[in-house]
Amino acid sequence: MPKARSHFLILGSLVGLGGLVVLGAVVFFLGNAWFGLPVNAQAPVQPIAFPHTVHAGTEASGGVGIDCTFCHRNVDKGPTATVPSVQQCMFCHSKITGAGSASPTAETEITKLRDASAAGEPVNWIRVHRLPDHVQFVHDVHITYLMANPGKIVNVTPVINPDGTADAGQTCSTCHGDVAKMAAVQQVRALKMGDCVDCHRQNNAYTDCAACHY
């Protein structure tokens, strides 16, 4: 056999080999992408133990009711649904300091979060969910839709207004799960590519790319 045609066909069985392993990096993350688990099956320690159960939970069942909007301001007016800052959560925290609470820990979590603000400094929270970032997710569409069509709420029973609309906070179990219920806060919903798609098409919502990838 010629050289020529002997090296031709040794890189030929390369660049064969090194589609194959192309090929197959491409149908793991588009397979991995429709139906990976979620990001963060368990929920991480944060700076500072934040109950949910006490701030958002309802009264009977020892919380002290606080809507979801209270503290995630934006996410009923933008994309995003932010955090709180440590001003804000000093707002009501500047007068209760935990002490004489039924939780042992509730006087010394707090302690953190006065210590930070005295010291001007953020409380470093670990995020719970996070999509990749060439995905766009708008939080105020998918909120103001759920807010007029309260039947596609999932996960909790919502309060129905006379007009027949949910109030916001009433909206984010959807996605997030009763975080009313969860003392620490973990991913419940897989937010993978097919479980939005498919969310889109039962809501007969955009399903083309440009959708989410912009």
Partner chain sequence: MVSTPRERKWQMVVDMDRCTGCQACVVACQVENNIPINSESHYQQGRAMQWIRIERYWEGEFPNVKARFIPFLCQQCNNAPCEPVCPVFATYHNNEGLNVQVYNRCVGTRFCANNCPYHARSFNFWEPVWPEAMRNQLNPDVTVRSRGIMEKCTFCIQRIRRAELDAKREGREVRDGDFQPACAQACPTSALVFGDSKDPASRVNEAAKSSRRFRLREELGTEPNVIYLSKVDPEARGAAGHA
The other form holds:
Amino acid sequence: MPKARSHFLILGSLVGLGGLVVLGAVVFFLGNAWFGLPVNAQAPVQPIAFPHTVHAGTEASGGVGIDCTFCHRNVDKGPTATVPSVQQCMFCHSKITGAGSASPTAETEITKLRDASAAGEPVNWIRVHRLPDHVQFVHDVHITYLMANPGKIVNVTPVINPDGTADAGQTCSTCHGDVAKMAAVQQVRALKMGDCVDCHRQNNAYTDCAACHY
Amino acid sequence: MVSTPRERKWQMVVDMDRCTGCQACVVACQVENNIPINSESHYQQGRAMQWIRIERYWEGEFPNVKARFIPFLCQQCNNAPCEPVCPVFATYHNNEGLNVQVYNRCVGTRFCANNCPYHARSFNFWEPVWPEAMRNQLNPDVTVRSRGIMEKCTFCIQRIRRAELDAKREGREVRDGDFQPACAQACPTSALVFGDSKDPASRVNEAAKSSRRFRLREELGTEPNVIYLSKVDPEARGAAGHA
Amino acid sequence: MKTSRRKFLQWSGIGALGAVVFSGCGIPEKELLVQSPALIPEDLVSGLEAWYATSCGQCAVGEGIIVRVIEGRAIKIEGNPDHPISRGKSSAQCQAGLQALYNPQRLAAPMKLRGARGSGDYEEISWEAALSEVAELLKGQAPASVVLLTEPLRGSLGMVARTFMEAYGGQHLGYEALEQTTLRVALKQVFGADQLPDFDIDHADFVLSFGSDFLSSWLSPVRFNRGYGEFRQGGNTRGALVQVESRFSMTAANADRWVYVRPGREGEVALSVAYVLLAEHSERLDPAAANILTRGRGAAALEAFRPEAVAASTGVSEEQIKELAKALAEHQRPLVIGGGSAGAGTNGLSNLEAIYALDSLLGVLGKSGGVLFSPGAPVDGLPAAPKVGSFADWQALADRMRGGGVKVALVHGANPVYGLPADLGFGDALGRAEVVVSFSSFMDETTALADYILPDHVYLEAWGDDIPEPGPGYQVVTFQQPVVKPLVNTAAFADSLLGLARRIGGKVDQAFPKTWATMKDVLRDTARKLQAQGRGSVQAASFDAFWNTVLQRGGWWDVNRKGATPGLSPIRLPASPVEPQFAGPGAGGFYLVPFASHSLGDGKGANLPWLQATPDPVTTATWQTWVEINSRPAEAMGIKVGDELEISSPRGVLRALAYPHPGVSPEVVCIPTGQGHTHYGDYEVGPDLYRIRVARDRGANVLSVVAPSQVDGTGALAWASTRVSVRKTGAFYRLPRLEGPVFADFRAVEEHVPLSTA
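Return one more block: the form predicted together with its partner chain, after the form predicted alone shown previously.
Let us now look at the entire complex, which starts with that chain.
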């Protein structure tokens, strides 16, 4: 039965070919996931082009030098950093409208915020730093530790208080990079498990799986 | 400085003379731990997911009949039979005496469940689904397990961690009674007592001193950390001594 | 290029596989959303939990609960550790309340019927339109033709509803699904108690319970379970419990001894026990009570109840009765309670009177470990006991409706179309009303007949208060505050009533103080009156401080304001047995003993998947209606677990799954309440391949076979006075239950657990 045999041949080769393509896709995907860049190495486009440079940047670099914890105000009190409420933005932006700013986009962007506030609507940002669901991360204890051990802060040179500690706002760069220099925030550190565990080992912190996974 | 928490050993005492089989612990656990809703098929196929369940068994026949209730949960064994059989080290013992299940490591071989003499482990045979509105209830402290993952009682580790963090924020150690697992907190008869057995003053230590104390399938050498206090029955028929 | 069908399929298969591989690995878009809310309170630390005290609306007790709220979402319910009833404890029902809040089937806005009644074709209208239209309707009616049907209401809401209906002039009828009318009448007759008293199980050393499944569903299970734990292992001596009941209930399962009694014969056993007490242990009894109850004749007055005389009719042996009497006499703090099936025969009232007379005889009234009486409301005008209509009242109402005497029916928190015996035809009768207005939060059998739906908040979104019944023996007011914002466009029932009153105007409007715009104002008024008393757990100089503390603690109570112990009751014990009457087949039939489902209760819990999936303690069955039948008759009839049975009474037929077990008497079959809904719980849950409807068309309603007999002297439904015949239909459905072959080996382990006397 040569006809049937050739059919089997064609079928076999097609299945083999298909299998190869799938295998390749899987290998590519896993490799990409394993070695790839952090999730948001490119800054996502946000609904309002919020410049951290202006808000958190030093006065020397053209910013106003607001401390991180002024807006992310509960980051040193609880697990999540929290983005500020629209109302909180309006503390300043009810006065600062961006009119006459050197930046050509300032007024249009601030208007978006003021419109949201007037309508009582939230602003839907795109998350930049995201840990998977099976990781429980708590901000405040990490910040407390870094405040007591400013030597461990990386990515920026922290301002050290006379008693040898640093303020909460000085610690953020360790994981988030120098946000004050980012016009649009992007992820700088892998924030994968190896990254966490390395740091925990270096600092003699708990490395039990159940410290973060539950 | 970062300090590894004081050495602990979490234990639970289950007083079967108080337990009425009322299922409050079962539902409390479902609510706390984002356990999927057990549909009819879960029960019909023997795949119901309950981290704590109440087994009922019969003694005698009408009119001299007794029904007994025993709450079963992960016994957090010191020599846990589930641990050595996991090919990916997804289940292991930590220094708090907990038998930990790491969801992100689990590949779903189910060897551990086969090896557990207490049937304490549940496998996610299906992707858990909730009606959209009910997802609002999910506990943000607990991972929602996807299909193909083994899960079991954690002694409400999320509550342990919360209590530790709260203690840390206040600059103190975790105190006895700072928290309870969901089952113990709900239990209306106070049949479940939870605490750190390394703390000599803890309520769990006190309760575990009872003369009614035994552990399930102790003869297997699993060294469970759940201690049972036997039911008292003045009219027990043919009650033999515990081997 | 020509593509063959085979190639096309191959490529599409690969494409689909790729899509699956890659879509499974992306991050869902919604998880990348992070919101700047328009407004958040400054002190709200995101990710930290907040706990709010409020009152539980899952059952009728009025327990205090605390709710864990994270970022505006209610995540977990626990008992309020401060509250006198719950003391930090909770039940499966309390826990499951969150699924009522987040129920997919909630009625999301006011609605008006567009199609035919019962078609389910509604249009959304605004609250303004809804209230105005209903107010116009009420204005145009003769007040006597308007009825308000509610759940039993106490506290401020009870006051608002009562004021509204008294000013308007219509009838207000309370609907208690698990009717306690007979119990209330008996307690009134025997003790003169207007409120249900507390039974201090905690401190008793011997409890004799007739028919009351107090650990599972009777009155206040959380409170009784809490007491039971202390009763067993809280003190130096372990309390002993004997359950005399015709069903092997959860309480019977936990008792040291279960005594099977034929349905309706509980009173005879109680009187026989009284006879033995009077004859052999009179030194242990309260002489004054014994004198009054027997008209001075002592044991001779109960000659007809000698143990040997009642053994045959009751099914309880002479020795058993004597032992019970001996145990009551020998213990220091005995307690006798009764209810449930003991009060649900046609002779239920005389049964309960006989049972509670034992408490009088033993002299345990007002004593620790005895019967503690409730002191009434701390604030004048606040109802402490609900007004509840008996089954007879509902029958009369149905007749009035059929005669066209009811034009408008307002319904809140009650589902009589489901919960009254099918034989009464309440649905048909309600259909005769010109307009039905429902204030329900969910679509149910009664709301399905509504012309207007003005949906109420779920209790976690609403203001309120409650006076727990049974209370702890002293004055308690539980406060209820919203712990989350209303999720959908609903309005509190009290607010709707106040809104209607304003729009109706005239004397209805004038009946309410001008300051009462919403329920919160009513509640603040109640709080002001409490503050003015200057006593109890919360006292403060300023009202704001009082108000905040009361809300924080979840209520107000005064342990010093106890209920007065009544004087001796003038009732007399009967001279001869009062025979129970049964409808249905005699020989070859079974006594039908319906019972309140442990998790679903009267059926209100049936729309919550957590409760549907909670195993029944005795049978471990879930999601279905089952029939408990003794293993031996079942074997003789060839019945196995899961066989469909047809249960027929003269009043109807139902089909349910068999669950034979060794713990039920061969004379009875037992069927739980709660299932058999036709509209309630109409949504699906479960894994994709096995999606099931939560409550609609699930199981059977046992009330479809219950004969509508009344308890003599109270008008309550005698729900345990039906006899049925049982037939196997041949159909089979695997009964979803927890127990199974995989777990069977544990029995062997447990059999050599020491069962020594501690």
